[in-house]
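Take a look at this one chain, the form predicted on its own, written out in structure tokens.
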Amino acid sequence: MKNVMGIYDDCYRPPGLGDLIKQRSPGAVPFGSKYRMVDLVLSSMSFSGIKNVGIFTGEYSGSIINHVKAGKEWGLLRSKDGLFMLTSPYRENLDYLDRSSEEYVLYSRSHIVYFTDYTPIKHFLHEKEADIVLAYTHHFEPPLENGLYFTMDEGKATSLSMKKESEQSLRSMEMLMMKKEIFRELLEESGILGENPLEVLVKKQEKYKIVPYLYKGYVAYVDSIAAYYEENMSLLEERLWEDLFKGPGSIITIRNDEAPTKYLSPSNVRNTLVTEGCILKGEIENSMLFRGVKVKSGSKIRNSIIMQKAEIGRNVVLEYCILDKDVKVESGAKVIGTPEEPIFIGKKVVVEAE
């Protein structure tokens, strides 16, 4: 893979999230316990071999950048080649592509979140002879608000649009791999055939021979709060979270050195992820803990993903929840929600007892 430029595409910004991306790009969203959504794609592209990677950011594009730095940790900190963030509108980067010296470019966008080798997928694209090619995957629920939808016509993908149009439609991953010279052309025309390079390619689908690569992995799209509940609480199946977690390779992110976490008396805690740093004396089931997580005694959490150095209170109770990074909960609160609408809490914010 070392002829393969990735371009991470952090622009779009599904209206589904509301809150959760008040402050942060889609990229930036915490995922899996203690990742950000940007780690399993970036994490793909190191362990694909890929050493040039740009970033496309846009609105709170400081959280992603504060996020991967330099991408020391995914080996893209490099006196040649390396990470790059590209902050201009898509046309204005055609510089970055013409002094790169790879012949093809894989791309992705920030919304769905995946972990693979992308080597098959070049195989795949010089032995069908394809100008582009298209991952999808069987995976239907939940829809997605916006996407790239396609049927497929003799092993080709045809009538590709930026919406479901019929029940034949199959929904792409909106990961695709080309030549450098056909993602030139996209490039070039965004912004006046359309917003973005896949608005683009809709335009001038006629064009280019592109073949549709099943992707059979795990794959979460992540468009709506409520997706985003659904896709993490997901991994707390041993099967997906296995398929993730315990494939070749490894999904990295940024390293932050924090005391294991701690389990006191007289904490139960079952059928949950946990990372380091939190300290625990609750009850909590089937549920996400991401870093530095305190919950005092008597509180009874289920169901719910509470970020980064969220604060629980004694004899709090929280079903259906989804609290962002320091938040906290005062002694005596009460927060349910239901697995069809569950409540979101943005950061900081202070939930008082009634």
Second form
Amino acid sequence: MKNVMGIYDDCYRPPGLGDLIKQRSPGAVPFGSKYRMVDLVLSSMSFSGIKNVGIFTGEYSGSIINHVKAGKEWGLLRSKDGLFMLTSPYRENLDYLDRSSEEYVLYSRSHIVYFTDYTPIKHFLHEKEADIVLAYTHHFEPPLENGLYFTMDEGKATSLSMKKESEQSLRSMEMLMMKKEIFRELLEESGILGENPLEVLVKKQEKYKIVPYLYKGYVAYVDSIAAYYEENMSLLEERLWEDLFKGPGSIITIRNDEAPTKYLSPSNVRNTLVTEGCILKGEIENSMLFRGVKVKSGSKIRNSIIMQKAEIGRNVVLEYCILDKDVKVESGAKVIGTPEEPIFIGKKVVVEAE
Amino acid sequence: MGKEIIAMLLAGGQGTRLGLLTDEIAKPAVLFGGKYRIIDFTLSNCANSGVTTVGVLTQYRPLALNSYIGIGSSWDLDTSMDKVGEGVTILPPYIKKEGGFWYTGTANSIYQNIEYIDGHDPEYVLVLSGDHIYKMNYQGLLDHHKQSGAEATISVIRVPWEETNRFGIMNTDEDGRVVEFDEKPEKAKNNQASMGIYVFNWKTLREELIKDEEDENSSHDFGKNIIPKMIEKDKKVMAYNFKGYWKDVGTVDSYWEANMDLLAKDFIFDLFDRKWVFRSENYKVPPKFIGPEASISSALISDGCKILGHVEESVIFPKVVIKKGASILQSVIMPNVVIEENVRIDKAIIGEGSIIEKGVTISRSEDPENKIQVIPHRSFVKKVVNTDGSEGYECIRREEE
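Same protein, different state: after the form predicted on its own, show the form predicted together with the partner chain.
Let's see the whole complex now, leading with the same chain.
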């Protein structure tokens, strides 16, 4: 797919993500055992042949900049085009748009992740002679606190709104493809009103022919800790793992040079996604482990998400927990949450036994 | 002003004793330890020791090795960027004005690249071999070399006495000076074996290489010719005692053992040491999926695998599928292997991209010669019933896709 540039907007901070984004941007949130949220969308762009990507960075931009760096892994370390970190407010980046040679823009936001090839969306835009194509899905649960909704009206998207207005309202993926001039108009306006490009679009919707595109691939709406938990847990299904990870193209992340995971004896790991660099003992079931996690003997981990480099001592019990990076759980500690309200333990916290 | 030290890595070995594992690739490119290739250990040691200029001498089936090493960025040994004169350079035999020659021996391969080394004008040259598994800071060896004022220093390790006849044994005086190089002795006087790791003063080595090249009776080998000659001439050759894990993975048995060594609980050779990272190719693969009925104990498993069966005391490379009811014991499974339901694999090495059909048993204990079973790369393995009614297996080479 040629002639399309990618815009990844990492400015919006869903309030529901709470401490998960305490020191990072939504795009930098660990996801799917070895990725960050940004990896999926950036890989989609790279997979679709997009060679010019701009990332609008918001608060805690260091976290995403440190992860993506120069975009080498996604084929974006290039002498022409490549990756651009847009650290100033929306409107101050008009120059970047003007300088870019592509005629179309693919816009995506960081709290909604998916992995796809955008080529059909571009064809759809031409076929429908649309100004803007707005992707949507039938995926309603869990409902987002805020989101771009619309009403389907004879094949067009009308009544765009940043919250659900009626039962007929459809959820968009907040992923749009449009002519670059149109995106430029949205950015220009955003400067005056201090709003993001979607809010401007809602205001100016009458001006454009907006056509909804039903997206049927994988998507995760991550706007709360509960949604984060549920979306990660859904990856434990073998079918989804096959669809998402074994299809054409692959989700790319930065290299980390970890050793293969070592399973000691006795260990019992079942129905779990694990990446590299872990040293595991004990029982681990229905869980997701990120890199470098250490679990000692006698511990039981169930239905939990354990992020990078957590250290779990002996005879620990964890159920329905989300452990952020570098958490230490001392021997004998017990933390038990519920499916509806998993317990979140923040970065670098030390959990002591009672 | 030249560099203090550059490394010359001998990666030309055929590794014929590794049999089918080196069918298509040079020995240093053989897969090892769940995600590495044998040469990764030496290249990582170089990068971690601060030896940033490395010439890799290739010869036998170099293609896979060349494309694997590329510009060296996997080990942060890039030749690109603004690091002039640094990084990995691949040095295959090449045609010169007076004709082109294959490397006839380890010393000859360095001899043929005198120009490359001179170009860096180093004080010292580190000669390494690309087929050992070990972790070593070459800085310690260099410091020892400088302090002792030697012209050559050989890294040695104590080996079991019963194995001394497989190694070059160094007989030293009380100061650690080498007085005799005993190549594969029947009756060794001690058990200090050469690890094939040498540091030389470049000026001395340069002279020795030129003289050795003129000697028609020489086999142009470091262990057989260069070192004994230097000792004979009373040049100062010192031994440097290395303590740690070092393994020559030259045979199928030692290759298999070295893989099994990695599974020990508190193994001294730590792949997980963040201060001494062994870098390798970056496999772009998903996390691994461990199924609801899987059982795993004492194993090393890489990403991209789907494990639905039983894995015990085994090393599993990326993108391996192990289906329900399959059981893998004390084996090494290379990338992209599919193991169908109810397969039993015991003490075997399964080559890259192979498919093992339902119900097949591949087991050392069922082999009349009791050998580690090696399935060649890209095999299709199916069950056969012998004339006496017993069951065995048959390997068919899969067509290239």
